Structures are given as C-alpha cells and as structure tokens.
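Next up is one chain by itself, shown in structure tokens, the form predicted on its own.
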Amino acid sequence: MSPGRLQSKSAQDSLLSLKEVGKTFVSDAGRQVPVLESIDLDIRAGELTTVVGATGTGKSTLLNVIAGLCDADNGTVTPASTLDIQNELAYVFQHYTLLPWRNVLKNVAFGLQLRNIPQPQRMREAAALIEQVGLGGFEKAYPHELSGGMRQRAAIAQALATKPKVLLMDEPFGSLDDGTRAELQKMLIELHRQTHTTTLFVTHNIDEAIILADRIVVLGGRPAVIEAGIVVDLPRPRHRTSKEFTELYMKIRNMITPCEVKQ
C-alpha cells in the first residue's frame, strides 16, 4: 500500500471514509502552504486510532477537516449511512472548553440540555459520567477550582454525554504532567473498553500513541501523507520497557524526521 493510503480491515465497518483529501492554507504573505496531500483513510467502527506525527505535520488539520471545522480543498469525507456527522460526533480539544460559569455537573449536562433532554434525566446521566471519569464529589466545582487533569476529565465526560458514535481528541493530554497524563490514558482505555466509541486521538507523543491505540496512523512529510498504518497487537496493559514496545517505538520514530520529534 502506498504512502497516503490506509484502509481498515473491512471498508464495510468504516464509519468515516476519507478519499484523496488535501488541504492548503494561505500564509499572511499570500503564499500557498500545502498541509495535507492525498489522504485516504477509513475510520473503523469501534477502533481507538491514534494519529502520530511531528508538531506541525497537519494532525489537527486532519481532525478539523473530519469534523467539518474547515473544508478540504480536494477529496471527500464520507460518513457511513448510519452516522449523522453533525449530531453524532464529539470533539475534545487540547485547551479546555468548559463553560466557566457552569459547574462540573452542568457542564457535563450541557449537550443533553441542548438536545432538550428533561432535566432530571440529564442530571442523572451527567452524574453517572462524572463518577465514571473519576470526578465523583466534584459535581458542584467550577472549572477554575479544578486542576488541569480534572478539567480534562470533565471535558471528556462532557463529550461522551451525548453518546457520540465518533470521538475526536486533539492532543487532550498534551499540557499535562507525566503522572496525570498516565492516569488519563488509563481512564481513556477503560472508557473505550466500556463504550466502544470510535475514537481518533491525535498526539505527537509516540509512547502515548502506542499505549492507547488499536491502530496507529503515522503522518509525515510536508505536505503530510500517511507514512504507515500499524495495527497494535501488544497485550494490555502495555509496558514501555518491554522489548516489543521498544521495537515498535523505534519503528515509528524512524518514520518521523528526528529534528521534528517532540517528547
């Protein structure tokens, strides 16, 4: 399979299919800056897929195109007939998107409120999710009263509250310390085990990509193409010191320009 093309094991299981997707931005000086080139990717139902690449490779742009936050200049993003991309897709950003004037409970329940879910039901469902992400007891806390890791737990609960079929995550743990990042990685793996929500997780951290993924998409080059798609069959929990982990780490690292690797 040539670079830039990556399909899931079964195209029939794909919730989203990208074909020949390209994106170019225009710089302040008016120069054309190609970012993505001929991206073919099937996002398979139930998978936790990580997208890894150096900073500036176009990973966030790829998510934004999928989410419809920016249009591709060429190619197509086609949802499955069973996916309503406007109502069944959720996005967790690197920077917290909680509403500062709402407490944790009301933030998590916000999406349900927009869908006119009755208040008693939405509060029950929000409270259950808060407990699920490890924030029990902080329902009445406001975002400014929480640590960075706690705010991101709340943001993930908020995203999952509407039971999305696809969850996009743009380096959500990138600003956290190593210990907190490891805790949230474990939490995400457990949430995915319970919900099987199709998840596309962007990171520049190779360790994180391997720890989380069922499948890793490696972006490289400028404009970016898909350098490889790797099914991760290492048993969980995965240990960074194992021979298999180290070999996979080095394989991915060697696909990324060394001067651009950020850990």
Given for the second form:
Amino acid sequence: MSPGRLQSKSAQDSLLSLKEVGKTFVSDAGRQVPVLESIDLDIRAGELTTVVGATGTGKSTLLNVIAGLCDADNGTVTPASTLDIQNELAYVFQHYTLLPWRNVLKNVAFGLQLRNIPQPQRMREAAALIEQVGLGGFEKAYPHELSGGMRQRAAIAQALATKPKVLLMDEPFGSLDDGTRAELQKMLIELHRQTHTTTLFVTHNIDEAIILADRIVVLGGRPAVIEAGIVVDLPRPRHRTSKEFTELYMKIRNMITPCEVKQ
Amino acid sequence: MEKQTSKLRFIEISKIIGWVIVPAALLVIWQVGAARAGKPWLLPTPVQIFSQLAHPARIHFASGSLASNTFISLLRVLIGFAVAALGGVMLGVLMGSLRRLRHWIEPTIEILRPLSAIAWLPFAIAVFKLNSLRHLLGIEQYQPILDQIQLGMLFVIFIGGFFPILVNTIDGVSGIRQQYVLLARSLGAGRRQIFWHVSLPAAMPHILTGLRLGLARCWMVIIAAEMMVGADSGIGYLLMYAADNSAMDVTISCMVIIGTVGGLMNLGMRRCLQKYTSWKGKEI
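Switching conditions: you have the form predicted on its own, so give me the form predicted in complex with its partner chain.
Below, the chain from earlier opens the complete complex, with every other chain and molecule after it.
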C-alpha cells in the first residue's frame, strides 16, 4: 500500500509510458492555462489503474493525451512496441457513449464493423458480449430506451468488442445512482478478472478509486502533478467500512484537498 | 377520478365539434347560400364541386381532366425535386464538412436564396424555350408525357426545392456533437468512416427536414408556374383555364386537389422523419 512498492514492482511490463508530459490550454481570452505538468506514468499490462483527483484537475485531459485524441505540449507518450495506439485502445466516456441512431447490438458491433469484420461474425461476437455485461434481451433497444446503468453496460461492451489492449474509462459511472454504480463496479472487476484488459479508470470518487484499483494514481494541484502512486493490495471484495479502507480513503482525501484539517 | 373522466369526455366532444360539426355546418351554409344565390359560375355549391371530384377523368374543354393534369404536375415536381434533393444534399454535405468551401460559397448562396423561385421563370423560359425532357433525352418523335415536362418548369422547381434542402443539410452536417466523432475515433474510425457512420446519420434529421420543406416549396412553385403565361398543362393551368371559362366548380376542385396533395406530401415526409429519426432530441 506504500508508494515504495511502486518501484519494486517495476519489473512488470509497461504498456505505455509517459515522461514529463505537460499540457497547456489557451482560454478564449487568450490566457495560457497549464493543466498538466511533468506527468511521469507507466501503465502496466494487465493492471487496473485508477486516476483520482478533484473535478477539473485535468484527469480527462490526461486520458485524451494517452488516447491520442489530443497532443501533449511537452514530454513524450511512448507505447510499447507491441501496442498499436490507433487500433488497440478503447474509450468509455460518461456521456454520449453510444450512437443514438443505432440499437444496442449495432452499437456494440460498431468497432468490429469499422474493422470490416463480416456481418455474421460481428453480430455473433456483439451478442455474446451483450450477454456478458448482463444486457441479454436488449439487443434491439435504442440508447434512449435504456436506463443510465444499462447504457454504460452497453458502452463497456462496445469498447471491449474490439478486444483492446488498453481500456480508458473517463468517469464512466459518474452520473449513476449509488446502487447502480456499485453493481457496475462489481461487473467491471469481474470483467477485468476474466480478460485482464489493462484499464485506466478516471474518477473523482475516492471510494470508487479504492474499490476498483490495483494501483491508484492521485492527481492534484494546478497545474496537476502526480501526488502519489499507491498500490492497493486490500483483498477483494473490498468493504468501505474496513479500517484499512477508511485509512486509505483519508490519506487520498488529504492529498486531494490539502487545505482541509487533517485527522 | 370522476372529474378526470368528465374532462376527457369534454376534450373528446370538443374534438368531434372541431373535426365534424363545424366543417359540416360550414358546408351546409355554403350549400344553401350558393343554391339561393344561383350563380354557379361565381359560387358553385359543394355538391357541384363534389360531383366534379367524383369524375376525375372527365375532359374539360381542350385542357384535359383533373386526373391527367394532377398527374403531369406531380411528375414535374417529383423530377425537379429529385434533382434538387440530390444537388442540395451533396453540396450541403460538402459545405457542412469542408469549412473552407463553405466560406467560399455561402455568401453567393445567401444572395440567391431569398429570391422567389417564380421570379426565375421568365428567365428560365427564355433560356430553355419550349424544350422538354424529350429534347434532353434526344428523342425525335412526339411523346405525350415527356413533352409536358418542360425544362423551364423543372428549373424553377429545382430552385424552389434546392435552397431549403441545402441550408438544412449544411446545418445538420456542421452541427454534429463532437462527442460522437470522438467516440468513433476512439473505436478506430478513419475520416471516411466517420463521414459515413457518424456525420451522415447524425445529420439525417436535418436533411429529412430540409427535404420536407423542399418538397412543399416545390409543390407551391409548380402551381404558380403553371398559372403563368405559356403553360398549357398541369393542375395550376387547369385551375386558371377553368376560371377564365367561368367553370368555377372545376377551379375549386383544383384547389381541393392542390391542398390535399400538399397535405399528403407533408404527412408522408413527417412519417418518414418520425420513423427514421425517432432518436432525435433524446441523445444522452
């Protein structure tokens, strides 16, 4: 659970490595707003890493830089030689995660269609994934006919359909109620246990970060820097009420909001 | 509970009054009034008009029947509209996705757009003369239908339909939610795939709205064009010709047909819109 464990585990394969990555936005008024500063981060194969930080810290920007959806101003993003960033990354967003004019089946099959997988095969694979995320029977439903939790289940299936090496998730459960959120967290842990897809999961919810993570990256400050990297070795399933959980929670909370009175 | 059912009943009764009783009362007043006035060349009775509508194949003077003239008008509109739809959607998609092209062309479009399509008719007749679709297809001998599809008419229909279709398509293609583009890109879509799988379907509600407005405009334009000097067929022509010959029952029959056809076109396009773009406004 200590930051020291980070180094000792570095023998593990790194799939993507960020060195001194910085990003600055220019506001409408022309002011330079630095968002990220010298971020060093190794994303290791098979790990479920959560990135936690207050709203507006630049967590999504970090994800976008990794996904190649926007370019870093400083530093480098180096993928492992085995990783094709263009085709082996998948993204799950918080909103607008599905194309509204396609039903669940066609949404899940979309990535396969883009790769010119023949129709019968992609429908078969999509149907199997829909079953796996617990949406069996809703293949023909349109996104607006689904509840928030069901939509995110479909979005996860859509992202996994292309068998990505890295799954990037940007607050995917951010707008769900607590019960649904807990259900989806459970499902994600189970999917990760089965597929071992390297996952980078961004959230502002500390509970969520601890429940899911093999490792937590804490982002804080303006511009954001990595405050800590914490390997979480609490046994699963994790209980929010356990002593270790609460201690870790307070530790991260104090890092994110350092001005608050420490316990 | 009881109050609610009585309220529902009240609404139902109001609907019956609006849809049946009021129109029927007006028809009765018209029937009685027109019969008492006794001037059918000025104000025919509803019964006289209905008897004309009940015989759509009856030949009126040398100008054909209600059915044949409606058919000619519809044919003109469908051909002109098809060309306008093709051109408007294609140029609109290009202008909506290529910002530079839009900057180059939009000012010209905005200058030409407010100009009424009918204002183009004298120019179109001067340019195309009496040439019809038959001449365009290079057929030598007389063709009873193709000869009625004058290029000048097609041109003004095209102008009428083109601009609403173009402007709506541009709006649709350029106003796409960037999130959907990002989603497709993150799943590995290239530029061309984004166009076919995201831009086009996302713009579909706007494109179909453009087509609906365009078709309505085309139908208005052709009626006006057929009433102008030089026309010798079409429902607009028959309407004018019958009035000049004091056959007001035929004229009003033409009016009924024009309104009904326009209404049916609108209804069909709306059905289309509802069926294919029911997701619109519910994105999440």
